[in-house]
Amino acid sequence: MIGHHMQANQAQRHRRVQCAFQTTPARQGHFLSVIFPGSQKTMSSLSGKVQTVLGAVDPGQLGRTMTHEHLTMSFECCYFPPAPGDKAVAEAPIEMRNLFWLKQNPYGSHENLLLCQETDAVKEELLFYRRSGGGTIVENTTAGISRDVTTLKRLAKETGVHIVAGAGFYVDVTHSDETRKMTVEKLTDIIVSEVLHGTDGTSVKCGVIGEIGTSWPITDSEKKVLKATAHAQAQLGCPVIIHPGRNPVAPAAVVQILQEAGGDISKTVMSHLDRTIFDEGELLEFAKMGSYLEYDLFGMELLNYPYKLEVDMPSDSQRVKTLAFLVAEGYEDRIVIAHDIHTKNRLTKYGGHGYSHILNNIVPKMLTRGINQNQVDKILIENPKHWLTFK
């Protein structure tokens, strides 16, 4: 999801969100007290399958897939106070006359950050997404930002859209004191259990680790979570997705930590590259490291990105141009895309683009900018399928 760890002086002004996980007891004798990189995988029954909130499915059933979305979450951890003169509009109900302000200042309204209040609207969006040709949503809400797998299971049943839930922990500002005190081994056990047994006190199992959140610089607690992620991935053979800090070198720094801890970079997605790496040479250098390259902020066009004012958020046309560049450079097998919807104003209910924007608006643009239908299908179908399939 779009980043959003505040600097320390800002974070003190923000409401702390406590982690939303409950540890599910591991089967007696199931886990090693220490998980060594490269150890034999714990789970074999998931091999060759994709794990959704309704159970394991054949990868061929996924269809067109958005690899980074949120369907229910709270993002108050990253509230960004509005300018003094904007206090009235920031505190007003969401209505037609303030939609443009919200588009430019999505994190300055507390109400806008409570996507968890819009389950009915999200359901309607998912039904439209399915009618538009969508098949699967990877739901990246992790512990700390109000993950709700029970709601995800209900949405999957009621809409027919495959939903894959995320295990693990978001950025440091959302880590509880308990989480910060945990050892890498304890964090690993929690992540593995969320995949094998269920999460947040339910039997609903996660099918991906992430989005694992990191700030810049990466904090000590985040480093422990990254190591635990790599250890769990080595055990499970599962997909991982990362939220990097807002610095061009952040994605490579994360990859290095994962590699040293035994992670599988070929089954790891690096999110938010459209707000992180802008230089084409630097992008190609990072691409050589072997992760999936995710452009996941389609539909988000704002003048000033509050978390790093030096960033000029690209337009959708610029995002498509970058995809065409990567395809021309031979990376069509390593690209995935999404919208990373995480605030109310991006839902169609509030005049936003919704979860079907890529299918209905971006794909036609891609086809006019040097990306052919076979390459589009790779990006939307084949690449997500290969990534999400357990080894």
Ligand SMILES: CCC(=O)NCCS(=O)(=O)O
Second form
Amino acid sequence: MIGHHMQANQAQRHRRVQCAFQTTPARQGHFLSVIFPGSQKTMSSLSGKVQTVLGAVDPGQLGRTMTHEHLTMSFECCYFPPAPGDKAVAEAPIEMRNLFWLKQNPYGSHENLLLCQETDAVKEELLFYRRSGGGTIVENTTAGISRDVTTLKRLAKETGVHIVAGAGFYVDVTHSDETRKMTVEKLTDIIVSEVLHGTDGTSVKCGVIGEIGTSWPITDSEKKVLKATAHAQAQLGCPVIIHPGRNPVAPAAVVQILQEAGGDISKTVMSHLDRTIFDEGELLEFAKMGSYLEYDLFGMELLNYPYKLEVDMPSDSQRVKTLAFLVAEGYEDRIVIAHDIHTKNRLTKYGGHGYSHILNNIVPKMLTRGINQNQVDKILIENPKHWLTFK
Ligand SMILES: CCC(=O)NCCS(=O)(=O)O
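Form predicted together with this ligand, following the form predicted alone:
Following is the full complex, with the preceding chain placed first.
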């Protein structure tokens, strides 16, 4: 089945109908910035600020922050064909009778992968997120999965939620031939330009690099993007967020590449730990490397994780248990959390948990499982704030 998936992905590489790939030509020179003599570091006017799609803000304005969400994107790159007997339900319009099937098979329905068609529903969700006490969302959509910063800007204006957009590139299967041929220097210029000047032909600037996509094993093209990410981060002093491959050693392998290329691991989030590292000893070993530890699939509970059948996707209760373990081990300053909504069925419009599930359901559970209010505030407010603030 996994081989089937990889073949499907290779075919997708040539189709990519919905995943229009666009990059902004890199511009040389950084307005409002100074390059210190003898150093690579660009000291920009962003120092001490967080860059949202509506401009730079003081970090204290962010409030409760989900560090890994998507508001508009396409996940067609990772379509996973359903079992032959499920073709009819997979191709049916989304309705009440197939919601449970979608929850178990989110990647087997083309329609379910097009979150980009749900901007009105997402806007309603963001208004509810604010009413639930939310302040900021980091929108992790990068090149390759239909990033749309114009829509993000509109959503931020119309809802009052601070939205931080992501620079850079998703996993190898979405890299264009042009991207694959680029040097590390060219890739660095593009990422830096997306932060300092604007993204995908707009003046909307990204406030974080990532999610930078990596597979397992990490491909050559992904290694170049990782090096470019580290170089851009060294210049800008900005936050970085990584999508690791599905192997317990993948997060450490990524950190090693970033470190060797001059990246700042203390300002880097490692995403998707919920489906990647299961052994507590291995988790503590990875935690020692110093990145933020992100549990970002809250709300996603399914029996068979199609991209790696050996993985038992944890339940939300198990996720909370892992957070309590990390807190007890002294990592309360390094944890961040989110839902990583990337399919339609997870929106409340389709009976899903929505962007406010953590605030309304997970936080109360955390408080009953040995995590106190001060620690919850660190996880939801302080840690994201420190991560997102440019050095
Ligand atoms: C684009 C969203 C994304 O990459 N989510 C992670 C999905 S999974 O790798 O955990 O299946």
